[in-house]
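Given next, in structure tokens, is a single chain: the form predicted on its own.
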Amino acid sequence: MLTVTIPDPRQEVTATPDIRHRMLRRFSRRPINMMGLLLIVGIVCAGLGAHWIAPYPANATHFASALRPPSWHHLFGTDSLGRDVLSRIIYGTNASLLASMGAVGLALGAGTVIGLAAGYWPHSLLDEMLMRLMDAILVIPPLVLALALAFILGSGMVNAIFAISVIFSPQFARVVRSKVLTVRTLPFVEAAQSAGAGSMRILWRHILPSILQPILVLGTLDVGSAIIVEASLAYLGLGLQPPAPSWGFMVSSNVNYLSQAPWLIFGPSLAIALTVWAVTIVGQGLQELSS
């Protein structure tokens, strides 16, 4: 009697401990990767512990100390209301990270669902409709589309997150679709189909785990871009509303003081640049591991 053994797809896609250790060592061998990772950890910890780390409350005003240059008491100076710039940068970390990571997470989820459906049933009406919708979104410049959506929906953090997620969803959808087109023809997927597994079970139990790594790498790289888009929306007053601190809004609200108090722009701009750099470096390191 012939016995057919169906391979467990998790064995096909799950790295052994030795492989994971080798990948970790390969990642850590490059000092720049570890610098980026440590910087991200530091930024996240600063945001989570802002209440204890920041030297002053974010919205504490002291008009007698307005527009003070950097000093030991105010390392990044004070703004036009006498608020400590460094404290507002630290508190603003939460808004920037929440908006960027929330938007990328939402885009990752939506794009993955769209890509799985389009890739598993290629050349169908569903595939054509979903991919043409993604193409239509990709045609519009990302920042222009985000501004239009934020303007229609109104200002606020939730609307900004939704607007940013829309412009990143097509990237995930296209990557997932291309990976699914390859994985769906592999032996372990065909074995699951022969065993009578339903389409949803095959997609979520067999195909998705095998394409998860490139999706997460893309998500890491997109966080840096999302921070820039969120800062742009906040700069135009379409993100987090005052008096809550936001890096982008701190730049826009103090641009009139550029010649008089340049430290008002330098601090939040440096925070944006360092965060984007760190996330990009880690994303590129992960991308090298998956290649």
Contents of the next structure:
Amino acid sequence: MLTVTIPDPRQEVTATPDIRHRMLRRFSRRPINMMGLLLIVGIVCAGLGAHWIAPYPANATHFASALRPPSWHHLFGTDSLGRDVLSRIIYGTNASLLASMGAVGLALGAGTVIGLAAGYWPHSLLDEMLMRLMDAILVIPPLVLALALAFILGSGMVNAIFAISVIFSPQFARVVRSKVLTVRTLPFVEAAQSAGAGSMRILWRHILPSILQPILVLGTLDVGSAIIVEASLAYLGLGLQPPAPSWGFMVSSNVNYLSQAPWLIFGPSLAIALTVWAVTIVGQGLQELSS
Amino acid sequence: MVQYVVRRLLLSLVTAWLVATIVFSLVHLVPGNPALVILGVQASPADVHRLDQELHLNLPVWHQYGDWLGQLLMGHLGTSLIYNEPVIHLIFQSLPRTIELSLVAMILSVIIGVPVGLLAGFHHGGLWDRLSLGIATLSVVLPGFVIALVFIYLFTFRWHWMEIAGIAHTGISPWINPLVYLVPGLTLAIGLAGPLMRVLRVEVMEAAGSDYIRTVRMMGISERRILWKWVFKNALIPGLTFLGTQLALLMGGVVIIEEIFAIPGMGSLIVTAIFNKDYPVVQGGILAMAFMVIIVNFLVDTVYALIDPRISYH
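Switch from the form predicted on its own, shown above, to the form predicted together with its partner chain and output its structure.
To see the whole picture, the full complex is given below, headed by that same chain.
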């Protein structure tokens, strides 16, 4: 078949090839990336629309049908109070996503600020102090630190987000610092410096945009780990206050029924695994693009 | 070389001091009077006052900090508020269990991770590669507690090979039933082996494509010998170093695994202390675990510098 390509007049105007568009196409060409992306969209929609999607209310107890195995009425069975496990998983999505994304967002923000400062003035006292502090956080077992912080600050979403963000910050600080070290000697930064731009302006307007991509990729990958940490905190009872459904706590509160009703841990575990898998796949896809 | 080791040692000491500072400030993050938080709101003012005195909470913060660091240097970590025993004793009771469990986990992760990782790198794209990707994916997407519960379900309820209560209640020695350590160890090992395989895989692929391997190959040495003598050997060092750097993560995993399998180690000690508001034990426990990580990191760096002469001493 003969195809005639007619030059698009709009492309003449924007002479530079649209890299972003091309990268998006490369990302979407791999089916596994799209599967991950679709799964994330699905999970987010399920969480947001929990009220309409979930077949039963999250806390509706029905003692007559307690500990039922999976069936068409209750796809993931019912727990010891007769609550529908699938509905609770759907309602629990919000808590898990909000906590993990909030924590990574906070860690990304704090880590970036620390990394920018440390990398722009390398080997200064500020750099040494900040980076040694990051080292110190990294040698404390992460779950232990998050656990202690979450308990001391008290239960609740905001405190959990803060506790989790502390253990994810050093990674961002280190990556940002190393990126800044390479970028700060590039001609465009030197040009801005010789044009008399202040440090803040250079960091914010010139350096930050050029290092944003790898940080966002790292952030995406970290959301997966943050979901696991959040679930582990919830498992140990340091998450949302029950009876609010959360995946980790749904597992731990049903441990005693493990021999009679193993399906009780299957549903929430599957929810955790699928979400983390989807986030990780998309993160890896983005990482491939940026490298 | 000596200079490098001395520098690493100094850095480790600075890190240790900062960890101590973070651990000290943890308790002071408590909103309001820590003594009141520990005792509960119904506590009488006299009790609060007594605890204030006992924990020196009535002194200015910098004074408390100085005292605390001083005590720490002498090896005093305070007294447990619940057990009324020196924190250091509690740590020495719990630490061996955690070290044993971590060692079992490390050894199992090497047994699983090294062969699969090396084979995956050598036959990349093949069956072993898929297997390593599968295990690595599982280790990333499943929280440790889920893997632990699956094992408990299988080993305890399906096959009846071990007691769920673990060594805390039954007092079963690992020599009588090694499963009490092997199953929790395997749980932790899966989390470690996954990333280890991926690291080894990349290292083998890199080593196999390098110039010196091409040179040996041109000399007519058999593929099998090349693999064992050069490729695997060169891939193993980064792999094992990677394992060393994962210790902090492993220690974090230990916390929840010890809880689930009822192993009376550091993890159980700290978690119980956190829920009991036994702050001296929380502080001492976190410090002990972090110091262990610092020491192992230092040893790994030193050994790495000894093995690999290319490492820069700056």
